[in-house]
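To begin, one chain is listed below as structure tokens, in the form predicted on its own.
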Amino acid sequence: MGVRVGILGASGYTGGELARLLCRHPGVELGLITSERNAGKPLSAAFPHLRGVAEGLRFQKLTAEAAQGCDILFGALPHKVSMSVVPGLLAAGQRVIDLSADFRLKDAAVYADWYGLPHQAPDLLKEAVYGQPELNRAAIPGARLVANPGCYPTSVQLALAPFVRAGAVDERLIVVDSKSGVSGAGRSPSEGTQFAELSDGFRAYKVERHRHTPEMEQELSRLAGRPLTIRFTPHLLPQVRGILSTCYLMPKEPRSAAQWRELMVEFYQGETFVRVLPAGELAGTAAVRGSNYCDLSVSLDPRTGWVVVLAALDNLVKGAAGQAVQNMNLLLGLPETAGLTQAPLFP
């Protein structure tokens, strides 16, 4: 194979689901895996579900020497981490599809804001490309560096993304309120992540400040035309896998039941990643789990006037490593669908 790729932090949930997705992607080779813990062991060490699969593959630590060997590099190292080592690798004429939040934001006083620090790299910020496919999919083919967005933002704005690129709702009236498994706060242990913290509870947390809601506003106000700010709220599921986001407009003209969904189905013809689902029909994260797809569905409550909208995801795959493997089949011209066509796994 003539494409040889790598990833960058390849020990923790996204860099195992970066694994699995590319061992087996039919136009890439996987040839490198960096990990400090790990290096000098091979794969399965980590990830014992890999055993067998490319068995060759040892994990290594971050060298430029490693690195200049790959086309392409999957950064998944921790935000913070990732803005200074991401330079180097684009100086050494690499492309860079990054994880981390470290690009995904244009503005580098927002960034310092959110993230508690100055940015290493602000010339960078308005390079990087917003890695959304189906939102930004014509900008991304020529880019050096791609930033992937974030699990919460990839549910939130294919949720939003045609009525507000429609006009259709008041953009001061946007509530969201979200889910995720307990695999989006990663794989490195903390109490809150633990078995007995978790299991038989459902908690909200950060509801004042969450940093993935200027990346929200940002992308939400680049499709609308103008500002736009959103109430967002997340929450942590006793689960594995998946996210569910429940988004609440209101509409500024009355529109039927059957027109709202129109106009998402109309905005998202052709794409085969994104599964409008059929009027009386919900979207929920059992019928996405380990696959590339995001469900929507869109419902209209008579009561109160305003338009529910559903979007569930795997955040590990649509909404971290499977979203990063479509921006390189684009990067690459390859099929946007190349190594992603495995179905949901049910139960």
Contents of the next structure:
4 protein chains.
Amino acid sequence: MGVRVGILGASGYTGGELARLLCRHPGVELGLITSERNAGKPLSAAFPHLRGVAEGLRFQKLTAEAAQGCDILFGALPHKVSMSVVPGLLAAGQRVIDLSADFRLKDAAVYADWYGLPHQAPDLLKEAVYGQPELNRAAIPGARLVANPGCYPTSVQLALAPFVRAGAVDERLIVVDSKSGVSGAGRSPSEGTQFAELSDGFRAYKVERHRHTPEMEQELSRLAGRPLTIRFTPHLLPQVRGILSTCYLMPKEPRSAAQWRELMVEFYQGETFVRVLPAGELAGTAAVRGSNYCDLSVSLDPRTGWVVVLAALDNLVKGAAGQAVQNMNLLLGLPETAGLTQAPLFP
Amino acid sequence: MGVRVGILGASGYTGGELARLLCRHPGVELGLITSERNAGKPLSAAFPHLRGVAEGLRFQKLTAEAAQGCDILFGALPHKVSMSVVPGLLAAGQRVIDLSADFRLKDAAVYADWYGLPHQAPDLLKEAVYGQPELNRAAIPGARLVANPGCYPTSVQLALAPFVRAGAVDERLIVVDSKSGVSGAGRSPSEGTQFAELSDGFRAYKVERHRHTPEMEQELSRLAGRPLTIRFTPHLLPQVRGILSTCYLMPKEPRSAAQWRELMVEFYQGETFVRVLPAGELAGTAAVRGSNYCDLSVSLDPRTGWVVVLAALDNLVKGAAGQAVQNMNLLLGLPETAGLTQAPLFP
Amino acid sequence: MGVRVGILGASGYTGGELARLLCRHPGVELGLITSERNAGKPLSAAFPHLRGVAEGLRFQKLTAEAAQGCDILFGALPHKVSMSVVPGLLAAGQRVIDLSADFRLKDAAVYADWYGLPHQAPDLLKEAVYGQPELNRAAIPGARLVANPGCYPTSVQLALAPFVRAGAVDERLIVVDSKSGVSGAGRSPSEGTQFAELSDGFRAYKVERHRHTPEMEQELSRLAGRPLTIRFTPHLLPQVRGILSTCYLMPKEPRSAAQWRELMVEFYQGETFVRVLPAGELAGTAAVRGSNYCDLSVSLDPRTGWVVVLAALDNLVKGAAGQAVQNMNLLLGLPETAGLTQAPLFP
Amino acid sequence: MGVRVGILGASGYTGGELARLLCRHPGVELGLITSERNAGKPLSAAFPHLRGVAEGLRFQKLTAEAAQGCDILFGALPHKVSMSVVPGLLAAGQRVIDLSADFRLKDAAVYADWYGLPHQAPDLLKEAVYGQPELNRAAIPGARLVANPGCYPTSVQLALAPFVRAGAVDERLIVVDSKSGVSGAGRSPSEGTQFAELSDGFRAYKVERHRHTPEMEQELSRLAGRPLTIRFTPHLLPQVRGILSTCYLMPKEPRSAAQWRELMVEFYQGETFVRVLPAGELAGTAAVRGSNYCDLSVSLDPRTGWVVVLAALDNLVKGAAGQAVQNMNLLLGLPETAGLTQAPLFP
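Given the form predicted on its own, state the structure of the form predicted together with another copy of the chain.
Then the entire complex follows, led off by the chain already shown.
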């Protein structure tokens, strides 16, 4: 008998991507999809593209009973909802990979400050394991609760980890200029994400304060072994999938362009899902669409001294559902790439 | 020892899709990719998205020697070039799945009329097997030369086959209004396919005469058992992938909407890659992106009498590379779905 | 003292286009914009692009008092709301150009059938003048109530008028395949018009029954002098602005391609906003973006006998706000092109 | 008799925009358009959208004779070609507004370094007037040769001018992350600007060295009164029009957010084409499409100390043709806004 998994909140984009990946996964069976709005309808009612792919599945309301039959549950619920549901699931003996923001921050006060409400399960914050395999692999297999990273933080942390870990860059002068496709904003209709509003237009948003900032600072400070701050600016692209983060770092001591690249190559030695590009090539989102890859490139500007790191990933895959499946593979002791070997789709 | 396959003309979009599908195919090994322009470079020089997916492969020039090591060759060369190359490959004992237009028409005079040049290998036109598995499956396994259908014709033939085969519609009043994503125009740069020219714009082209018309008429006349003509209008969509063909048919005798749909459902009984949608749902290209599915829907307009059939497919997959792999599976006696089980990508 | 005009329901896309055109119009002053949702806010709160263009204007709630100061009112309210408001405005002595569907149909029973509710001001249906200047110019100047045509009907009627008026085509075999940019669906958020749902995808909708059908049939039957039916299929394009209607007509008697084109050229002699393209060129939406032009082209398919007419316009301008301003110019005795001479925007 | 103007190299996107603006300009007559490729054809052969707008105009080859009849010539030729043509025009007594990069840099050695070839008319570099009216207005009216600024530099210089002029920010820590629509790459077909390559994708380019960098540094150093360096990263957006530059500045001394904004408001007091947004609103490209506006916003990040300035403009208008017309108005003593009052187009 195979492992049975479920998706809580399966009618949004992240839920749909989880369904796409899990129904073709060789080691597990997708046995549960929940949605309050679509309860009773087949998966294809929300996702016509999956007709015939996962035929029998119907949405159910999320109940303790429904959840019980699963070995692992993916939480694709909104933040705040997630922290009200997860404790019960854990108490019932289940393992949870939570894709909301609710269990990523270690400090309940930081959560309250950035999310504007008190955390309802602060005791779980310490137990939750931050699920970014390339930076935290050892801790994941034994976890009951995995906090799946945010899409922006995944890109930024992969971009900066080699350099902050090495203590090679000024921790007070990190500038991150990120651009995201609109699928990152979720499936709920809003004026700002209408086609006619976004098409042929580009804008920044939440320039002064975006909730992914403390997550990046927490994880990179941990890697650096000392506190660092990040000037983070998110932008909305007129495209569906993809995040490109352009990161500016000021070296503490001079290195050649080749040495900066070498630092990165060595750091990601053996990682399947991180592709460090050859010198002279630049990361872009088109090359990772639909896949679990994160592409990285490093450039040095000798005129101004800045090092420029580019990180590109698909926000719904490596930035969400794909990384969650990678975490599941680790929990189950499967090959980390199981179910994630689809090549990117281009053009 | 596995089966070894090669792609001739592998640096265009169709070639890239063949590479994407074949390098993840469980039953064959991709051993050859040719490109005059990129000879010597790795696959990722033309397709950065495939970096790490098919690592060792390098483009070669197309020579008899290079081709020899392969059991099956996919021809993704331009028409005219194809008919100059294929005879030699067959003579050398290879099997060829040709994705150009050169071997689709049975009549060399029709070819000369629509393509504006005499056919160079007219003897092969009779031997070539038209590779649309759902409509011509029995003939494919034994073929030396498979002519892979055009993208528009695949959609139109799947849409109309059940009705013309049944003799249910007026053969002189068939109107087909097709819309294609721009990847169908190939990868060679031209002013008309520049982003700035196409974006937020829509237009028809080749309204009076498009080369896919005789292909549709040939195949559907064969199915109908009598000659038919099609009024075919292609349009260019501001999108990358996808063809939607809206087909207007005038019934010879009245049937209910349910009966029209039933005709189609029965015709495609058991076909994995044709999804006949439930009554009330309409085919669209977003639901088939990146997959080998063709979605079909049927509507009846009781006011005017017209039956409206919609067919949606991904022009690079079911309309080209995916169907070619389906044909290869038939040639090799593999399960017809091998290597083609990727779910569509949405959003 | 200039003429003072107002826009009722000014925070949607049609309202925004009216504001854009009217605040640069040489003969009128935009003195009122209403919006229940935005009352009290400046125009730029809904339309940041108009900041500095129409600086002092603030949205008001729609009241009889607010409306009173205007000589002409543009109704950009939803259908059903419009027919509840317009009678009062007329009673108060104002002239109204209504952009909703409420006063376009002459027959209250047809309205009830297609809109699913009884008409609340059936007496006004006869008085209302259908505001398509090229086809109904003489009736407009004296009107109290102008019913501004729908976007699809404007394109279809301009495409077909020369041929149905001449009695040159079979009235029972008219097929119209229309494609519209998504701004035609309005500004209210819905899942189906989200960027991530629409981008790189194309689909038909309301295939069996779209409310613009009776409007086209009414106007074209009037021109033809006998009843005709239209098989009309609307589609949604992944673009913001533009409608292309591809129309299929079956000649009653043979004519050459040049003669078909000549019929059209003569019909539109002297019309500024209709551009009949030279033989060999095809109408597309990119050439009319942001302008009040409708581009037309005619092709003949000698193989099948069909005549194919293409009509391209900007659904928000010639299909809505621009045509409304054209009607206003006629009401006021101004040059018909006043305020409408902006060249299209390309690329 | 009106002023007669001409466009040299009129078949690219910048040339098309100049034609669009000039043929509706109240104070000049567009009398000449040149194109080697399209000589003899009407303007609408290259720009179908301008059919009927500038009817009689036909492209000519560029000759001294053809140019002679014009009072002012707009050079929309490629760099290098421009510097070979402009000296002759000046010698013949004409005034030139040059939109190429050839006369923007003051130092021929810097030109040779960044453009990779020696300057052919170094004597003119001193005479040429840098045509950014908001920053250099006084010098323009008397010029024989106006060097029209680059698209990126226009945005960056407007964003930074108030702060570097005030000496308020660290001149060695300026980071500019710019994103441009693809029309900035011109109309010549290339693989990288094909629709299928760009759509739903985003990437950086020329990260280590982009030719607009020395232009920005020259102009901003001049304003600052001391040398400054800029870390400049250009990116390519999947959209046609629009540049958004996100600029990071490190204050020399603390100021409140309101004070930073006030600095900018005062600096641009009275400028029609610069819109400093209210606190809390962020500049985006959708609000300036098709217009000569540049929108600016300022934010302060108290956590990290960085000031973030956003500048949005339409690269073909304020970044090219619109600014050139603004310069022409200054040369002719016309109101600076003549022919530039079109409202932006949204959506």
